[in-house]
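A lone chain, given as structure tokens: the form predicted on its own.
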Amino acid sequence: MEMRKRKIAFLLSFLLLLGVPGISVAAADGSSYVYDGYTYDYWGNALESPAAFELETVIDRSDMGSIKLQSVDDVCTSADGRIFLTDKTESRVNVFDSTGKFLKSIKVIMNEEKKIVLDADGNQIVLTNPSGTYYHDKNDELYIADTGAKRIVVLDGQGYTMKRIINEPEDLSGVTEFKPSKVAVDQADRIYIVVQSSYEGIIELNADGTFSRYFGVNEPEVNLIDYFWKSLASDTQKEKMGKTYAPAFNNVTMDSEGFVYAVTHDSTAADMVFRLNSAGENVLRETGKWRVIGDIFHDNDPSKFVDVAVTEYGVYAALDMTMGRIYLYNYDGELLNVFGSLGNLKGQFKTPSGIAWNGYSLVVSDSELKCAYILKPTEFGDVLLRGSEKYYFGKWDEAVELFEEALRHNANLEVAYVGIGKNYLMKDEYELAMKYFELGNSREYYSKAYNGYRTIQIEKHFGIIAVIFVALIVMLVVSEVRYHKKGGKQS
């Protein structure tokens, strides 16, 4: 009997390691260990953190009837909660509601009369290996990067019927082939297109589809050794040397203020995450101790971001394909949480491909697993997100309450201490601010609070300081007078 129990226990352990569907590792409180995360402290030590998100739903082909789901290469969401998954292999865009229920599959493009739309040559307009989608809530339109057909297909956002086709602009300059893989649209209806392996930047089109410019060139890291030798080389030698090209972007999206967010996983890039202004300059805030690069320590295998998603309150999630992790940053570029991993357990990733916010939840797609996960925030994640939201919109007292609640879940969360300290700093409560900045190891903000505290103390005790100062001057003068009198008598 005892031997039988041991065999059963061994079998269950083996099944857990294999990650059999429906089986996942769980903590004593019922939450999954899969998304337990970490942050970094001031010295670069990884600090354990409770899970900020947990798996709510797996979207797969289980309720899609005869529709096949061969890959999930991108994900986007609409303001009303619909989820759009791009299947490049099957040349489809599949639509789900906010709970993951299947609604519709788009492949053959129809018009408002429900008839198949034909192109100028009389051929049916059918999606051909699409790689990305973007829902433009302002105009209620769905933009599809129809990569195989080298075009952008724009559909009505409710009936999914044809609105227009954006082909390669006649005035497109440069050498980049017009083969859209990702697309985003701003509030002025300007269209931003990522073409894989393009070193000329993001293609920006006007609202009518005409070419505007290449936008946001990605600067490569400077190799000082190569730069030195090239500075000494002749023109003939320089021609034979390898050229340094700008790293390509991999994905693009928009924030609520009209800035373009983009990512790259090119190891030669100086930056990995971008917030591009109208001039194409990277203005991403990085006020934390560590830069926005993913893992700060790695064994020659740095984070490679394939997608980024940003909320209306500046919190953004960067999806890393190297380790299957999601890096959560606030508007100031301070790391809130890192979670996720590659593996075989339910909720882990194989080849993560896209990420999007849906309210406070995240939707993450995986091309190899042919599915998408809906991740909902845990109690800890909820207060962390809402605290960041209140702080962003200037509701600082409410933000403090939420950050204090977050600290009850995770006492090592330095960003929460700093958030509380910033609130007291803005209220000119410098002594309290200094306390929290010290707990959060924020030397920059501690110095600001200390300067304010010192100024107040000087003003408060100005009378005493002035009396002491005058007394010192008087003592100095009296001392000098006595010294000179003694000198006169001696002479």
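Because the structure is predicted, anything quoted here is derived from the model rather than measured. Between two forms, the rigid core is defined as the largest C-alpha subset superposing within 1.5 Å. Numbering follows the first chain given and starts at 1. First, how it differs from the form predicted together with its partner chain.
Once both forms are fitted on their rigid core, the CA atom of residue 449 lies 2 Å or more apart between the two forms. Residue 69: CA moves less than 2 Å between the two forms after rigid-core fitting. Residue displacement note: residue 432 has its CA displaced by at least 2 Å between the two forms (rigid core superposed).
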Second form
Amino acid sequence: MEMRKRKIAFLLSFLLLLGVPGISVAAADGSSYVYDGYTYDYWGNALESPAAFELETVIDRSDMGSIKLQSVDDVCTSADGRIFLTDKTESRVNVFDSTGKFLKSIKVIMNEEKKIVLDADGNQIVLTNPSGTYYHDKNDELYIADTGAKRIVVLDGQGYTMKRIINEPEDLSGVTEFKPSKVAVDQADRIYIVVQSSYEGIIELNADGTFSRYFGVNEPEVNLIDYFWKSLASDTQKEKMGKTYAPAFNNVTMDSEGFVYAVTHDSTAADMVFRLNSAGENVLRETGKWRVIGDIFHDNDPSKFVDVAVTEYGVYAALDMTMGRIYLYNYDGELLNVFGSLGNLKGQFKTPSGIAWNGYSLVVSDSELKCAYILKPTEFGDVLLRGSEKYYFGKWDEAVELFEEALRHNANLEVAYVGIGKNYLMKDEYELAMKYFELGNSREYYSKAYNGYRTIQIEKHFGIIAVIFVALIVMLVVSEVRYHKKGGKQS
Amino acid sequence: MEKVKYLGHILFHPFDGFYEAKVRGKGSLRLATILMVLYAVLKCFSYQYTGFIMNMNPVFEMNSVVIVISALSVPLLFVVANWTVTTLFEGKGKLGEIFMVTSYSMVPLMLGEILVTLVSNFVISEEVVLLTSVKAIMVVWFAFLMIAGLCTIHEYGLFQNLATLVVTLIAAAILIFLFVLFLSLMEQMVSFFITFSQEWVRRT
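Now show me the form predicted together with its partner chain; what you just gave was the form predicted on its own.
Everything in the complex follows now, all chains and molecules, and the chain you saw is the first one.
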């Protein structure tokens, strides 16, 4: 039964993968693709679930006038809801408002007097194949990773005028070429730069643009078999085998507490999503039954995360390019929902490239379809997100109401059961807590609730239990005495 | 009933007990069979009724047939494999006696199963280790009974017995291989005859 289900699911996903050739980005009746969601249960079965998000708007070049949109390689948002799409091919950063209306396109950098800025050699400063942006809300600054020109361009967040340019720091050590592709800035204005396929880590610059250090250790997974062969190999053989480099980071972003989130899809990496503390160690919480690796069962085709987006309440969305899926995890690393697929319908992906939160909505870009989707939460997604938010901030009662609402949409949501159970546990309502922990398959917390319940039961029925216990002891003693008396007579 | 009483004696005095069972007929094949069936039933029982904290099974999709087959296949395979090996290595035990030893020795396992299943409903995570150690003790007891019983009925020394046990494992592997081979051949043959007969019916 299990196998058959998986086979059918595999076939279906295969069909979806193939798509229907010849149909443009819309279903026959013009409606958009409706996502199917799922989560994993305690035993790793994929359980159907409503999708947490649905397509609201497609941002493409339709209202951009004469400006072309050739690819969308990154997306970022500002706190006031503007959306920034990076077009690497056209070398532009396009600005939209939160409803997807086109506002402005940035290519040539102006100063405040509306004049084109010139660099030291007298050349105009023009964006050259930028591939990443980051909006720094604290200083109202837009950071553009200008990959082709090997620099970071910092613009004023309102007028998009020139603020400063960060070139390759002179004291940059290591062998990494300074070709910034993704960028993020923390509350102390330190700049974190990802260079594609750099095995030295994320480049960290001080606020003034000087080099600070390489940041974040991405440990490669050591394979026992490889280790065995390498221990046998001679030096010349070892040279031919090639070294195991530390896997490269692909993307970087910040959370509200100042931790750096990064993703990698290197097949040798031990972790896929990182929450790096100031020492560069991964402190991502993975308390769920399954690790944060996307799909847990795959036919040698693991999920490859290209980008991650974090809310201030710890829920993060990881974008996978293998199956075109978006994985929603909560702060504890428990999977909330998975949705999305590859294909040609409106709402499906071809080569997803970037993801960002815009309030409760998600903005997801696709470089091959040359568009970005604004996804809004469904009814289910709304209660799920707000429930997780209340839960994160410790507003238990409100969280319970929202989780109960979420369970009405999806009775398979183990995270919600456990969340409700924890609330009852804290109120010492052990029996209810036990019921919910059992539904949520949380043996750890069930045990805690049962401990309280058992103590109460023992106290309540102490008389009876004591009587039975004493009676047992008396019976034992009596039978011993009798046995010995009989033995004594016989001998 | 007397045989059941004697089972108690065997559990604590295996060398003496199994010897009496072999030579003076104090063992019972019928009792051994009942115990074997009881073991399978207990396995089903523990799958479903072990307390939630210790029970990792997806109870909603319990399949008692699978549990019974997986519970019985190992001891039965052992009995057959051990018999094939020991007849070659001058063991004095008969097939029935090996079956009896195996089945009698499993009584501690059954006791452990009952105890753990019942008590697991009243424990918290911290106390689970007590129950697993109870189970471990029962396994040690089971191993002791097995070795003692096999030594006695085959009239082996300890090391000869252990050596035949290793060979038994290999024999069991060969048996499984042959069984799978037989199954796949049968499947092919059956499907051949089915297609053949279908063709036959439709052509004429």
